[in-house]
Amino acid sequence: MEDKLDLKNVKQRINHIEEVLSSVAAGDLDVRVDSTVEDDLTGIEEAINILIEDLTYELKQSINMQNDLQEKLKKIQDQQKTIVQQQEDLMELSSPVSKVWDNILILPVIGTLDSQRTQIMMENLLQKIVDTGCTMAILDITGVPTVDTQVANHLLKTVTSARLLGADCIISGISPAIAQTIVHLGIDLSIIRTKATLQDAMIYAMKQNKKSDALITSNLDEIEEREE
């Protein structure tokens, strides 16, 4: 038989229940309703304790799910960073600058050019000019299907920047389609020295080298004669 309600301590037990519920509302899920008497109020106290336990379980599940989502998000972000880095590395590898002859650099470009790749290409070329001291650079775009206004402007900037570093820049391999596009866009490439093929560009660059060497030799001889 369940004990009858002891009216003397009912108020105290109700106050205790209110205190427990207030603590739960504040985020403390470790509290429980202490029940030492079995009566009509005991069922309510037990129900409150069961509710608190359910809330505690749901909260733990929610926290675990949130942690899992954060870990997955971090992995995705790390993967995105890796992909971006690989794309940047690939762009740099796809724009190699090589010294193919004394004082001559060549940058063969294959595939579609966009502003980002053209920017990397320009930076690589200018850095190579500084590192090697070469005064002739050939950009061969035989393998480029088309260019747009931004890419053409980048090419202009590349040639201008190379000249500021003391290097003459030649663009070879402009296809008829690219030539028509450049004319249609109204882009002025008259300041850029162009050659139909890479071979033509190489021949021109080597001739310029010989002229430069001959001029240097002549100037040195003249200086020596004056000193004598």
Given for the second form:
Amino acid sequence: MEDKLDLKNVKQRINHIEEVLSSVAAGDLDVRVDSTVEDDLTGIEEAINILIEDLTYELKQSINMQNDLQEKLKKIQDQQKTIVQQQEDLMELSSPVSKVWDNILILPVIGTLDSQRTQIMMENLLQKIVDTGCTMAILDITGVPTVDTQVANHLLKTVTSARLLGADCIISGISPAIAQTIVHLGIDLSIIRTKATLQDAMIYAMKQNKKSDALITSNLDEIEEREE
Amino acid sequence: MQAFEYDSDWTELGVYPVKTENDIVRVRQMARQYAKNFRMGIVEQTRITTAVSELLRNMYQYANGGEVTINQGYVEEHNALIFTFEDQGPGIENLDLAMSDGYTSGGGMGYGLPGAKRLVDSFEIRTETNTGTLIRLMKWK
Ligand SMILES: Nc1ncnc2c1ncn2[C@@H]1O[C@H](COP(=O)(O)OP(=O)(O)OP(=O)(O)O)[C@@H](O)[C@H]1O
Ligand SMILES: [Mg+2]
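Previous: the form predicted alone; requested now: the form predicted in complex with its partner chain:
So here's everything in the complex, that chain up top.
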């Protein structure tokens, strides 16, 4: 048979329960209700202990989860950093100027021409013109999805600067849709020599090469004749 | 300055902040994607994307960024793709001048605004000095 509740004892025990609960409330999860006797109150005391256990467990879980989330967040942030870095690398890579033929440079432009990239592209091209002494440069924009006024402006500036350095630019790869759009925008690209495809541009550039070769040869012949 | 009204029947496809050049690229790609989903042909896709690009660049260049809302809905019996640009920039002092071909205050070509207007089916602009600029473009399907 259970002991009868002793009033004085009960008051003490309830005090104790209160203490434990306020400790828990203050964040101390190591406290438990000690019960020395077994009676009607014991059930409550045990229930409180179980609650504290549950609480401890859940708290641990949520701390673990939080740590997990933080770790994942850090990973994502790291990945983002890598992506930004790769984008920057790509930016340099995707404006490779190369000499493909005697006297002819090709610059295939891929992706979006934001101002930063256009700047790098333009500098690369002009530098290469100086380094190689090429007098023909083909800018192929097949890989550029949108040509707005800013891109057009950059292209015009690039062509004008190249001309100042003695190189003629040809722009190739303007799709019919982009061509129409440029016309509607109202931009006049007529001062730029444009060709539909890279191949057309190459053929044109090679013909120009021959012409200037022929011109030089005939000029030299003339000079020789005069000297004779 | 009166904000543009939104018809309650319109579907909001997205709201995008524009703060960096990367945002410009992203929103422009979204615009193209929505135009594609809208089954516009490649010419129409290119036109709306280019118009959007102009306004994004202006927003970035002159107003320190802003916000774009993309909607789809019926306007005067047209199924329309609707782009609303909102910035809290300096506003445009002389709108007639800004809308004319070749006018630029910033070393551009001066074809962004008038060009964008020619590329779309509906172009509305509201601007107030020191308050900002609101532009709404629509392209019918
Ligand atoms: N959102 C804006 N806030 C304040 N001023 C603007 C805004 N958009 C355009 N403007 C003003 O209107 C002018 C004309 O804009 P428009 O886009 O036609 O030409 P641009 O930006 O100067 O050159 P482009 O677009 O051809 O590169 C700008 O130079 C600028 O002064
Ligand atoms: Mg502009």
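Numbering follows the first chain given and starts at 1. Quick caveat, the model's predicted, so the values are computed rather than measured. We call the rigid core whatever largest set of C-alpha positions still superposes within 1.5 Å between the two forms.
L41 shows a C-alpha shift of 2 Å or greater between these two forms [criterion: core-superposed Cα displacement of 2 Å]. Superposed on the core, the two forms differ at E71: its CA moves 2 Å or more between these two forms. Superposed on the core, the two forms differ at I52: its CA moves 2 Å or more between these two forms.
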